[in-house]
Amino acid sequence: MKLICANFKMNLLKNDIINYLNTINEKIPKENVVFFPNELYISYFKDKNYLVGSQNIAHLEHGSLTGETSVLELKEFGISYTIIGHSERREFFNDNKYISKKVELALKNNIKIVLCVGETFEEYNKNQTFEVIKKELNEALSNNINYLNNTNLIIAYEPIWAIGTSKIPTNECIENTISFIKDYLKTEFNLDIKVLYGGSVNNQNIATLEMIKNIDGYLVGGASLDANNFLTLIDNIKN
């Protein structure tokens, strides 16, 4: 079945979350939809037995990192997924230098990782997509080979220029990039894992995206924030 990850980012307040959960009540296939709400509202989804994850983890298990959340705290809370390397974290919080350590901590603590990789529009226009993704994969995984297996790592290909812009690559570009990721992971790390697509996934383009044969699921941002809209999107995704 395809995996659908809903990244709420820094959106929706308490009453919004309560109304959201009331709307999707028992209508979401719980085995293949993962919610990534703001950490304040993780318990709301967990209490309803939905798969839930953190949008980020700290690069240390404990210590003086004001405002960060330890993987040990998430594990104790029963969190099963985390996003690592989202472009917004890389750009605004200088996460690039911490990616490898975050991956290590998540793997050691049996937290499944959605690792985001993707190129800027300038890099896309210069045909550097594969080069950028290869570098990001190596930086995240090369020091963590001993912890990797086919179930604890998921890749989300998110071209940075497509996030929140309503612009997406052609189906051919997406299919070729996902094929590159899968082939590279198989050759270099002996991994056969899910690769998701993210970046302006919505009900207007999902039918077109669903024509791509090698997509294993989607990382959905804005289109997941409205419960009815998200339910429609899920209905339009073939499992």
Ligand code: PEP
Second form
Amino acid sequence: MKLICANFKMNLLKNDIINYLNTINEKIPKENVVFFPNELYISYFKDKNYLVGSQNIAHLEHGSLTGETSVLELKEFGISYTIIGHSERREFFNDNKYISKKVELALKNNIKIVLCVGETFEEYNKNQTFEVIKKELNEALSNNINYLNNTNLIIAYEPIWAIGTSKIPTNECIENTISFIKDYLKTEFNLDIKVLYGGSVNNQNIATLEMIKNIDGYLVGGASLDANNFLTLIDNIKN
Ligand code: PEP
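Having gone through the form predicted alone, I am curious about the other one (the form predicted in complex with this ligand); can you provide its structure?
Then the entire complex follows, led off by the chain already shown.
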């Protein structure tokens, strides 16, 4: 069954969330769709028994980290997933430095990780995609190998230049990169891991993306923000 992750980022206010939940009105599957709302609204989704995750966790379990939220606190509100390494966090919050520690804390607390990896447009043009991803995987996983298994880690291949831009790589390119990630995780870490694609997935391109054979699901940003739009997207994804 394909895994579909809806990353709301810092969008939708309280009333929008209430309306969203009324619109989806139990029409969204509860076993393979995970919502990542702003953490203030996690409980709204959890109360309706949807799968829910956080967009981030702090790199410490507790302590003096003003403005951050610990995996322990998020767990109390019912998250079962967390995104780690989103390019926006890497760019604006210096997350490259903390990814290994965040991965460790999520794994120790039985929270599934959606680890984002992907290249900039410049790196893509220089054919450095595999090199960049290899480095990101090593940085996140090398110190955590003892805790990893085939189900507690999911990779989201997100070319940075495709996020929020309506541009996406060709199917061939996505398929090759997903194969590379799966092969690398198998040979280096002995893991069989699900790999999602993320970056401008929408109702216009989903039929094309669905032709990719090795894709295990999607990480969706903008196209998940409108409930009706997201319901249509889910209907267009074959399991
Ligand atoms: C994202 O930010 O993870 C994402 C996939 O965004 P969008 O779908 O809007 O490109």
